[in-house]
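Given as structure tokens, the chain that follows is alone and in the form predicted on its own.
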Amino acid sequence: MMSSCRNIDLGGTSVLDLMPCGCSSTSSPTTRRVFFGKCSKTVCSIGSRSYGNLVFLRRESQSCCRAIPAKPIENALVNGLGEDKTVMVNLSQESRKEPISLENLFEVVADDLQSLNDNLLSIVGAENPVLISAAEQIFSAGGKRMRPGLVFLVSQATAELAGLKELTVEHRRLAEIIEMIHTASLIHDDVLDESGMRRGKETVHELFGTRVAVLAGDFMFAQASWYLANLENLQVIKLISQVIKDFASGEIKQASSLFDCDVKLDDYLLKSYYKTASLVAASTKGAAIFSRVETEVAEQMYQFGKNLGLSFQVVDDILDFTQSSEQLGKPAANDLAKGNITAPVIFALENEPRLREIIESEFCEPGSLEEAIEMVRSGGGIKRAQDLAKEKAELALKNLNCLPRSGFRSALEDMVMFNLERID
């Protein structure tokens, strides 16, 4: 189990308890008293269980230790401290040796995500066996639950700011609603794109037919809307309702510009906002609203979600050219083959006149698609798209400055870096 000291709350509110080290109050452990932020902890050096590179801490009021993961340099810092010293941990990208994993990133909200997974099928609540089967197919297709994970992280980070001791029922219901809306959009996307595979599994419409897939997506949108209305918060209802409208706007915008090489970067970003970033932005702002933070903080959370969502979409569009079909779980360069002009293509078109000819011919000649893919890779499209993804990521990190330093804020920062690591 490897993570980093990012999971430690350096803001003075809590330390993540992950697992017991095996010592007891009667084992007379060799300890050293350490201050993390405002909190006094005891470091145990003789825990009977070994989990690799961990630091064991105990609050003064606890009878046994808990383990937190730490990198070697941070471990050495803790073990080298004397009485009443303060730990200063460098969280910069340069200090990280190992890649960020989603499993470790979401460790601080793992219980919340597990409850969400347990509840999703019952929340869909379809009496029709076909709809239940369709829901089981999409929910079990290996989704990373990134959107509800973001809801929980922002909820926890802003709850700390507002002085809430635990998440509300509204926070948890919002995460479930967001995942249902996202899932419904995926079902409809696969129908529109005629995609037979998603995340390495057959899509709902491939298994059950287009009619059932459309109805399953519609049902999930309707069920999410019903739960949304029951939250009885007009601000959040308007926010999430706009997302469903944006989905349709994005699909129309994309369908009306296929094989159009005159698409501008701003048009691409607007379409990406409609199709991807709108939901992420509404998720993060909705979480902040339910924490009852100041309007300025809620707006920063909206901008964070928007910039993160755009960065994610640009990275996804880069991976469409740099990863194999096996890695993607769907055909590689699928967007280009269907005439969807993305950021790497827009940038490559500036340097490759021949690329325009191939795309506008809709790849009518044998081997023309492969030629176009190579032009995107060699024409500077990938590099400039990477720069765009990093630009949006930097903006997202700045949006987090309104939050107090905590394990939850650090996890949100790591989410931004995790996205960029996909193209490193």
The other form holds:
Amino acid sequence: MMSSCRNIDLGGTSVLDLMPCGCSSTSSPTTRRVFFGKCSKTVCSIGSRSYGNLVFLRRESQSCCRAIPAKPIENALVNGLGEDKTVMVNLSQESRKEPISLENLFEVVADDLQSLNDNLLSIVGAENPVLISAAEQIFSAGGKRMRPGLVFLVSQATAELAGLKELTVEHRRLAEIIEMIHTASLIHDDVLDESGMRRGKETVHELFGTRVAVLAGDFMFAQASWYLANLENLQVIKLISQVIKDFASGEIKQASSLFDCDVKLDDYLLKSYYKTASLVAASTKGAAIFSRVETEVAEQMYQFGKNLGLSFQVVDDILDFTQSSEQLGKPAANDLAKGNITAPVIFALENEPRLREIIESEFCEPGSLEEAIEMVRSGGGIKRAQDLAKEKAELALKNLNCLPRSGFRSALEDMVMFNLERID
Amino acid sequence: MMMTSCRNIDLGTSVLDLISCGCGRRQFLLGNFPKSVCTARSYGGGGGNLVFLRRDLGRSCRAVPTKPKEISLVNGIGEAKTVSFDLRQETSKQPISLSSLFEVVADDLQTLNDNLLSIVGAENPVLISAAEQIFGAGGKRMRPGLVFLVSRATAELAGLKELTTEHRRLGEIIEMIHTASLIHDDVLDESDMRRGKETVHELFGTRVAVLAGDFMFAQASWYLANLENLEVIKLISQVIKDFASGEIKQASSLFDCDVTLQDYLLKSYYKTASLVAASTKGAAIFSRVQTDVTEQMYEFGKNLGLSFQVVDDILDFTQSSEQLGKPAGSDLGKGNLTAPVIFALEKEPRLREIIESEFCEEGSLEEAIELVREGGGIRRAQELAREKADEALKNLQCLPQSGFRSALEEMVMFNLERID
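Mind pulling up the form predicted together with its partner chain next to the form predicted on its own we just looked at?
Up next: the whole complex, starting with the chain shown before.
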């Protein structure tokens, strides 16, 4: 029902379809009923951000409110697919101590992400039934859509600076391109790492074979390149092409330093930049470019994305040691087992000579992997990696200072904190 | 080799290093370097003070300008600017060879080779080996050769004297894309031989092959973006998209006897002609000629590419494994139905049966190959190749007569001669 509401002029007949705001999370005692009908400006008490003529409606299965503009919704068609322009507001309390969930963070851009999902399935699946299956396997496998989410949040957060009212077609296309590149790289990575599981499901090549995986990845890279070229923005074209080049460099760097205990923190950070942070940085900078903000802001957004990306990668690498296989959706300590030496290991190696021996033996003895994991923990590797993640997170927060305060900037700050909370 | 060192030296001092032109006709003069011509062909257009020298191993002469060479650095790699000419006799009835066709741009191609190895090998020893495997495996460099020939052929129209850096970079990008697609194709087709050598994935494994291909696509995209020409960026991005579409089209119609000639031509466009057309059009764009000329160059590339693919598909039936450098009849064996088969299927119902059985019976592939030949499949495919070749020749008419235009015409003929 909620979906159908979005397309109806709220001045009209659909009052009965609306549900009153019930977005009280249990900790909030002061939820006010909202008025709809003439759609005057009303505010849910959980968040105090107000946005013009809006009505706040509760989504049935979510705990956040969604705000819907009172004016008629224009349907913008992007490649024949309808998109609603709905303004979303993140209504989580400013001083809340609940854990942040990515879903909540992205409530503000939930519809944009839904359209993105639909577009992606449509682009990838259009050619061939086998690709459709491969696409569904990877796209529906619980991907967080973090990168497109960032594109949308940064777009909105920078829009105000440039006097832009809403997301442009370019912003949306940028997000799709980025998610395609990210997904294509995951598919190929799984071939390269010979991984059988991702996000709790079989990888594309496990299920469909190497050929389909290579083809699906190539197809997505190709589509992304074509859409990129047709954005006709040389700066963004060069930005994203650099990322694709960095991905390949990162894979090579990783592949050539497996089980190499002389790897330094700088090597690791460079590899993490190539493999992860480069794309995030290009997402955030690209969004700023399409918002037409000044160069310094675009550069700050680049740094924000880079620091957030590095922080994110370090956290991922910590979780590989601290979470179970069920939580990870793939075998635990997978990186170490394959010889990929990450931050916790690099730090622990400084204290534990025995660890070096085991790694260099490439875990040929049974039980040696478990021993190594234990040494990483007792050698202070996890803790120092946490410090590193926090350090990068702080840099990322600083990079946001150039943005005006808004719900979107707060959401970006929350993203940084969300990432760190994963390792609290 | 002495010839190589000559290229970089001011010819004023190195008379003793020069070898007299031995291309069979007149002896000519060295020393003060008047304009002298080997009887095989003359090129007033190139002009200036030229000396014709014979390459030790080749049959053609090369012309070397007498002025000091400027070394232009492209990413730190030196390139000598040497103008070369194809000096075969105009009425020669000798079979055309691709290497003599490309004599006129031999140095450009050599530089390209060096640059490619350097770009690909710079990152990693394993990639170097993979790069050498594929780059050293006798590739004809047809696409960059076309870029250079079209560049020079169109240059005159636009008053351009030399190949630009953009032209060279375009040649490199195109060869990288082509090579990357071959490496991945071999993974997708599970082929273990190409050009008489093992494929990259046969030798180094699937992982290295996927990585090498990805790396080359990535490098090509990066260089493309840094050419900063939106028209060419879009042109080449379309090609990369077409490659993927072509692979999918092929993969989803294996052993499908209902495939039509149109399907086949579209797939061949995606997989082969699209890149050739983008090479020739891109070269024209960088020569800054008018739009109708660039469009004619696009059509030329497309028709040449289609003709080329049809010929390749014919050879898969008519050549032996040694000649092909890979098993004969391998397209058919994998269920990839090409022009000769499509034509033969119109006559031979038994052929359909065999193909649909996916050659499960011993000897059925050989029987199918025989049926293709008897059913007139080869002959009709040859006609198709000629038809496309004729159209390609027509597309060249907008170019002024020159040695380079002739070389392009000969490319078309060379391709057809492969099936005479």
